[in-house]
Amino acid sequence: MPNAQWRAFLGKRVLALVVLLLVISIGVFSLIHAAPGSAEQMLLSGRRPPSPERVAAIQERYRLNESFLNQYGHWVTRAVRFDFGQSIRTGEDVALALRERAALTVFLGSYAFALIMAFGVPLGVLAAVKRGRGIDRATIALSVVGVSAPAFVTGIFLLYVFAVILGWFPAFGAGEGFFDQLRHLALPAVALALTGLAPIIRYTRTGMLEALDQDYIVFASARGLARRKVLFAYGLRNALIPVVTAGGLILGVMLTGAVLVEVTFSLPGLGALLIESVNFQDVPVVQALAMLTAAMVITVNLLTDILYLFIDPRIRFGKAAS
């Protein structure tokens, strides 16, 4: 592809998602003035009654006595150099509990992201290729039962039957080094990852049906290609656009959602810090946990769109070959 083309792509997209994030900052940044209550009582949650010294100097940080605007320029300036404030709950660098919490709920959420790839695309083509068979209808079934099962619930059976029964897995913590780390999230991340798998094999399935209704499916199988090059380079590859959008979806929802997951099985990441914010009401944390995860979405999408470009030639910044 055209470099200049390219950049013209990733320039709109960028552009777009930058005003996007704005608009969505401006919407986190006011819950503090949202809240019942004045500004300086959210701020000052969780404390005794304030001496008027301590009300003035929330004031003067805040610059609550200037307009929205004012305020708002302020938050944004200092957010773009991921500066967030202290947390009212601890008092530690909002920024500094972030990364030290991001780690664990990416590794997590990559983790079940992956197991949903590796099995739901596979479950969708068998799928697909034993239509209307058994194993068709078993597949199904199995998306349907995992999608209807809250992540929590599908989490507290996991860890009764295979950590607490049978003892194969660790009941908490998070794990030291990266194969300590599979071990010990393996049960949170297959917890996570039956929520996602449905849409995967429902999307593969579609996809490869469709796929291998087509006439180029038949004149590469009358050639006498074999029968896995024949559903793997041409009907998998023509199948995975819908596959790629819903996975970016998912991805985002894995990176983003894994909240009650981490309670449920005690791990300490973002999920666990946003709960512990909101009951406590430490708006600093809070405003920080929203703008990271609508980064964190957009960023995804951002990749998904650029992604559609390797995976189907005929696409071409938006404009699909006719």
Partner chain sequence: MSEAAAPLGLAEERIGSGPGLLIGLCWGIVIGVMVLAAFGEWIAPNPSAQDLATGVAGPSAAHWLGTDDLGRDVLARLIVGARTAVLGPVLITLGSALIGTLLGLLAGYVGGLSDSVILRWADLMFALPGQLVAIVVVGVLGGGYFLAVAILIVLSSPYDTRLIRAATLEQRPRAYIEAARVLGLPGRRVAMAHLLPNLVPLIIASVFLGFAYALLALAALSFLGLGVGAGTPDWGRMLAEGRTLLFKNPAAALAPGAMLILTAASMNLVGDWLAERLSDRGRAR
The other form holds:
Amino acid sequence: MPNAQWRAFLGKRVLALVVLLLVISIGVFSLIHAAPGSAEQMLLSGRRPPSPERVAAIQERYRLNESFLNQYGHWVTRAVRFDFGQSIRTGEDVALALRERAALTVFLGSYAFALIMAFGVPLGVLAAVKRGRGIDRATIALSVVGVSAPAFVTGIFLLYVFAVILGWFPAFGAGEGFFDQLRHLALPAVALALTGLAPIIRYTRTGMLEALDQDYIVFASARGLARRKVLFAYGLRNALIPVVTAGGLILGVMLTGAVLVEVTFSLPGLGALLIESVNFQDVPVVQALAMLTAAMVITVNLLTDILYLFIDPRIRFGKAAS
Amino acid sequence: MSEAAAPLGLAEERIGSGPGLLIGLCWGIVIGVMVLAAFGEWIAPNPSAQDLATGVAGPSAAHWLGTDDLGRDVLARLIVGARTAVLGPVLITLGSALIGTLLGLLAGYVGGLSDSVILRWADLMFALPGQLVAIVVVGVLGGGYFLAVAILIVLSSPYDTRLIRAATLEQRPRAYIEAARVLGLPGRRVAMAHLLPNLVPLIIASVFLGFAYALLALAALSFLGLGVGAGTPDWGRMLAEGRTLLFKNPAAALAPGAMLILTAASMNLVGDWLAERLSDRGRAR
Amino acid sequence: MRPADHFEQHAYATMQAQGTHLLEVRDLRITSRVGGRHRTIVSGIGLTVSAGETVGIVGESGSGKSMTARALLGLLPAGLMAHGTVTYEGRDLLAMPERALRRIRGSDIALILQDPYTMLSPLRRCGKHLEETLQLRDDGPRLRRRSYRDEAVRRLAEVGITDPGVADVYPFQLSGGMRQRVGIAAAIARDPKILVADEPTTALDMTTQKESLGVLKSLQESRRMGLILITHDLRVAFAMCDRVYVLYAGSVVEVAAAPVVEAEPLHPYTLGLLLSEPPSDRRVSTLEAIAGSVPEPDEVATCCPFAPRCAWVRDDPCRVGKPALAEFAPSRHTACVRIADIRHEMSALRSSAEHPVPSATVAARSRTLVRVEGLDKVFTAGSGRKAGRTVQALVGASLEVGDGESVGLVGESGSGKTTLGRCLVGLETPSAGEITIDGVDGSDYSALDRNARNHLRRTVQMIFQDPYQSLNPARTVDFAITEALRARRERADPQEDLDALTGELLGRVGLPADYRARRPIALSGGERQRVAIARALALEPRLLVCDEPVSALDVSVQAQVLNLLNRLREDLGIAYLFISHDLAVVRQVVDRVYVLYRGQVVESGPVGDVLDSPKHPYTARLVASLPRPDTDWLESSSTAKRPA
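For comparison with the form predicted alone, please write out the form predicted in complex with the partner chain.
Below: every chain and molecule of the assembly, starting with the one above.
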């Protein structure tokens, strides 16, 4: 793809990303008005009784006396500098609170994602190659359980079996240092990975079965190419395209889906923060979290699209398959 | 068939001793849960009776699944909890399928401006992390079961819309649709008498698969304390309350968890089986 | 350099014994297992190929010819099993372990598949397909990477691709004909002794088909390869092959040298196939169609497979057992057990059927029913903001159809012929130009009022190409036709009248009235196309636009439908706009013909004149590319010039 075309593509996609974020930010901002009661009451509910100075300060900060549009404009200009104000619950700076909690969630999400890719793709390939045999059925069964068992349920089962009965893994805590974290977060990561495993297995298996059914596979075998080459260079290479889409979506789900797992395992990550804040109607924190995750998910989607260009020449050359 | 509802091929692959046994079992679970949802209160009339003196206890002859920390019978709560587990998802899938079918047909068959608008809307919804949106919106608006149901209808309808739109676009250029247009039949008749009957299998399968998703999403909200009110017997809520009792009465958490997985897995398998069967029936050679 | 040296001795001995056969197939049976039950797909095929020989396997769909091709290389899809023996160099390929077979594939026996669009991996450059195959050659020193590329370019030149840049492009950037050539080059990169070509040109246009067959033939001759050509087209087989195996429902029914079969077929099926093939050089009054449709091989595995459709069938001996292929005359094998009794009847039928009727003289032109003038149609890829490349499908095309006249519209894919037909019925709206139908302006259906639009609908109806998609799979035949009848009448007729009319329409297209309750799944391709015709006739139109109505059908069924169309025209005086790529078919149905090339009408006139003495070089090329059942057809390739 020529350089200019490449830049144009990237420019267009980034612009779309910004527009999307703006649309979402309007919704997120509106949350302070969506909560029951007036915005002032809500924003002041943490301390009582509110002094007149506090009321004035809040009104000044959120421009509550001005029009909705002005309020939004003011809010969004602060938001791009990652200034979301103070937490109602703790009075702490929101950005600071997020930074403290983010490391654990990102670690957990990436851990689960790595597990999914490391097990999902090979299992999908294996199931497709051994179609209809025991290993295929077992893999399908696993993926049905995975798609039917949300992380907060499997989490409890894993806790019970591996922490309560067998005692192999710690039941609580996030651990310190990389390897300790790896051990402490193993059960939460597995619980999280099980949900994302199902679609990856399913996409890999379906893609692989579809690819293996194609004429180019027969033709490659008919030329005497080694079975491994036929399976990977022809089969998996073609099957990989839908898997990449699914992978992108799942990375997004892993980063956001940590919420339930963190609650299940009592881990102090972003997800736990979200639930605490939501239950406390701590809107500034909720707003910051919503914007952060939306930005993460949309960025991952963009990266997926870019990855596509590298693996599918048909898109690179702007021509649909015949 | 579009990717979203592409069957896993389980029915075809025949786990174990053929589709009969497994699918029969799944149907049994689905129907059983439906019966509990309808008549649960007759079977276990008093799910909230407390016995603070006993408190939490493991399974016994009097309480087959033990009691929770307020001394309430876990089994009774499990039976009555089927109500909220079924009612919400039924509303969600039917509502979402209705919206999705109408918008999908509109976008796919009529096309033009309506297609662009609907597609943009669906794209926006896809860009959002659905589970998070549900948590944030339900949480900030103050929670509640039917609020959660309404939000989940809105969140899942773009999936149905995209599915129906894709299927419509696939059928639209087929000669039988074009022949109906050349006969001079009005657009509405072509859509309703020709297009829709060929989409019905897809819609039915998607309702079953969507049910499993709705069941789990709703349970997740209840688990986080955002769905049903405190004290209501509900599987998600029971899971949250029983979580701390793992050492004393594991059944208090594991039983509702197992019910969720069993029901969702059965729905998924039945949906998959239906998708396979129904799409085979009318398919051209 | 094969490790199995001890085989060589044995192989040599066997070679002596079987003469010069490179490959010998004996009693090849292919079965599938569905739910524990064995179904027959191919029930006993024997064939031999020698070096430098071309043998043809001819059969319609469902004859098992593609599975036979794949069985020879041990590449049957999962669930299918091959029995019998396939002897190559003294070894039975069917008994060989996968590992040993892989050494044979590509280096000794190669395969080309039907669809050039799916044969190459879309994610691998064309050159890569060749290079990786070249690297597997075990003779001579291994080359450097660079040299493999050079060799790939050289091999592409051998199949007529002189642009070395083709090695660096992806398959989807090439046309179908080019892809097929790349496929051929990759298949023979290891210089195999035998090439199995499974319908190598079916997916290609006529002119491209001829070029590709020419490439195959010259490669086969220069390398003295054994070529097994699998095709549904007898004419192609006669033009390409030394010997022909006629396959029907999984069994070989006749074997003989190609010219011998052409001169005198010795099996009623072969005769039927020959007679239902529309001749390109003359018009016949009716094609001798074979009744019914091809059965499943499994249904006829224990009797003569052709018995259900044969005019000369007797319960005894035809249905008492499976007739074996027997040598009736020197080097002429037939599986017909009654051939001695019916041979003369068969030749009599052939000579009587071949009497030409003069192409309908163009009588004083009737009133013009449809006039198309200066039609343009531009398609834009994508929509809205994504609008990108535009394709001009029609460039100022004009034509006329008189009342009751049958007019042909011929051209290759991409010529715009289908677009023109769709414009006539309002499925597309032309970008410019005028369509006048029965005095009404039909250029833009959406701009018409209800009455005018209804009038056009009742004047022009359409038959579509794919019979498997033209009926709603969820609705019965009765629903389809009754709905069309209601569309015509608008007022609610009493149900009895509709029933009677439906029965009458079905009778008109040669279907029994009890087909009304059937759904499309229970109909064969030919029957579906008949229902589609009945549905169109329900509106009592004066013009039927037929868009390739027989191209998806087997030859024997195609003849039935063509006969039906001719009969309907006699009975109803209906006019046709018959769109087709097949000049021989067109000749049987139309009075006048328009030749479309890249959206423009390049030639028109009475069909006999245009086909016999084409004026435009493109028409000449089209006519020359029509397969003729003789070997000099391919040689004539260089004479036709390409239009600019």
